[in-house]
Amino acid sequence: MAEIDEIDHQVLRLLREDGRRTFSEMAAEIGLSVAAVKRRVDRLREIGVITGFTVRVDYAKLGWGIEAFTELRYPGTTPVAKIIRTATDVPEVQEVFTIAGDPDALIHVRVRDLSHLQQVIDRLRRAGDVTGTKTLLVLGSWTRDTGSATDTRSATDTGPAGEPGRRPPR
């Protein structure tokens, strides 16, 4: 385990909220200097604490709007690189959960519609060894990284022409 200390947490929770931020202001909120954060955040790369930078996107401003996760199951005796493989050939799967017990996989997808869903989930079903699934909607979310919650119904609700964004009067 990397050792680390309380000035490090705090490098690492402003670059969570933020990746872009840059030395010199985290050097200001931290009261250090900027080429002490620069070591810091260096070092902190080195030993593998940092293992990258990304960027957030908002999906449904893509089209993308409607996450799921959706439980696989499988026969006992299938190997977990084959239930990985099965979800991984599927462009809308965002990440692959194996977990112990019942059901075998956990997987997180990202679509535009629920016909798309529907789409996904059929071909999921088809694939491989996959005895059942279950899925669930995502109606918004929370993130202990950046401490941001997302509403996904503004960016899938849609109102009788099919209007992005519009709820049906009430």
Given for the second form:
There are 2 protein chains.
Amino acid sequence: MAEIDEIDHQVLRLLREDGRRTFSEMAAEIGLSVAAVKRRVDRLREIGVITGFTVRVDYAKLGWGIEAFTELRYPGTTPVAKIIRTATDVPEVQEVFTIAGDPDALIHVRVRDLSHLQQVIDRLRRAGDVTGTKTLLVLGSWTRDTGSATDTRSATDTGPAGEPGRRPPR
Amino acid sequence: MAEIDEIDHQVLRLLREDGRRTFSEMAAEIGLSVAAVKRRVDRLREIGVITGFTVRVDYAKLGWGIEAFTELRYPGTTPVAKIIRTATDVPEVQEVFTIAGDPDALIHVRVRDLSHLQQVIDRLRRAGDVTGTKTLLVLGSWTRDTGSATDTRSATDTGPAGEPGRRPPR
DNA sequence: GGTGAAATTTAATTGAC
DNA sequence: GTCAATTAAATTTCACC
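Next up, the form predicted in complex with the DNA, please; the one we just looked at was the form predicted on its own.
Every component of the complex follows; first up is the chain already shown.
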């Protein structure tokens, strides 16, 4: 395993809070030179600790106000690759986790409203040889990165829900 | 609700893939001027669609190779605020989702190994008036942002599992 | 491993149209 | 929305501790 010291963790923490922090900003915060900070970020990317940068999006503001986790169960004969494929084929699926034991997979979905959620679950059930599902509807969430909480409920009335069957925005 | 057009969605898709894409890079991709792209990004931040930028980290490379979801159950009398607080107090907890129905919360944890996981679960059980837990151990995961899958077991990048799902939701 | 400074390149920003 | 000028930042390259 790579040797990561306290300063590296500090760099990662600063970038987790704001992935667009400049080197000079971080250098001032940490108490190192700009060149030293850049060398550390470069190294963290090289050894694969930093795999990239991304944007944080408020999906509720995009009309995707509902968030859910669906547990999927498959027959013992279903290969993992097929489980992943059937889930990732559904555009509303944001993340797929394959699980040891029961259930076999946990998928994170974002949808416009509850009828849309119903459609997505139906599609998942039909897609593979799914033997059972259980869906956990998210009411609110908290993330360590930002330390901020969101309330899903207030996001449900953000606008006209598309008709069932309309394709989700991208 | 804010009006988000196709180009805005294109900008968001590009930034989800790489949050450090430059305006000129995106301008070329989209077919607009640099200034026009910047104006859109500024607006998306102003109206709160873009809430920030962050770094993607391979936690396995930091020695936090084990990922799990724990379902928590509480007595009906426990207020939601307390549920969130008891979970966020545990540093290994990355995300907390409050759930409609059963269970009451789903929490995403990252730990070094299985005995560490055991400790975290024990701490969660003691922290509040938790009446029950069920932990789903993650073997592998896939994220739409990157379209790449990771295998928790070997902590190495297995690359895309096939070619599904990469197409953005429409 | 780190510093500091100068030169270069590249990107971000602003204002006129 | 474009385009051009300006400002700011990232990057490279030194010599050095």
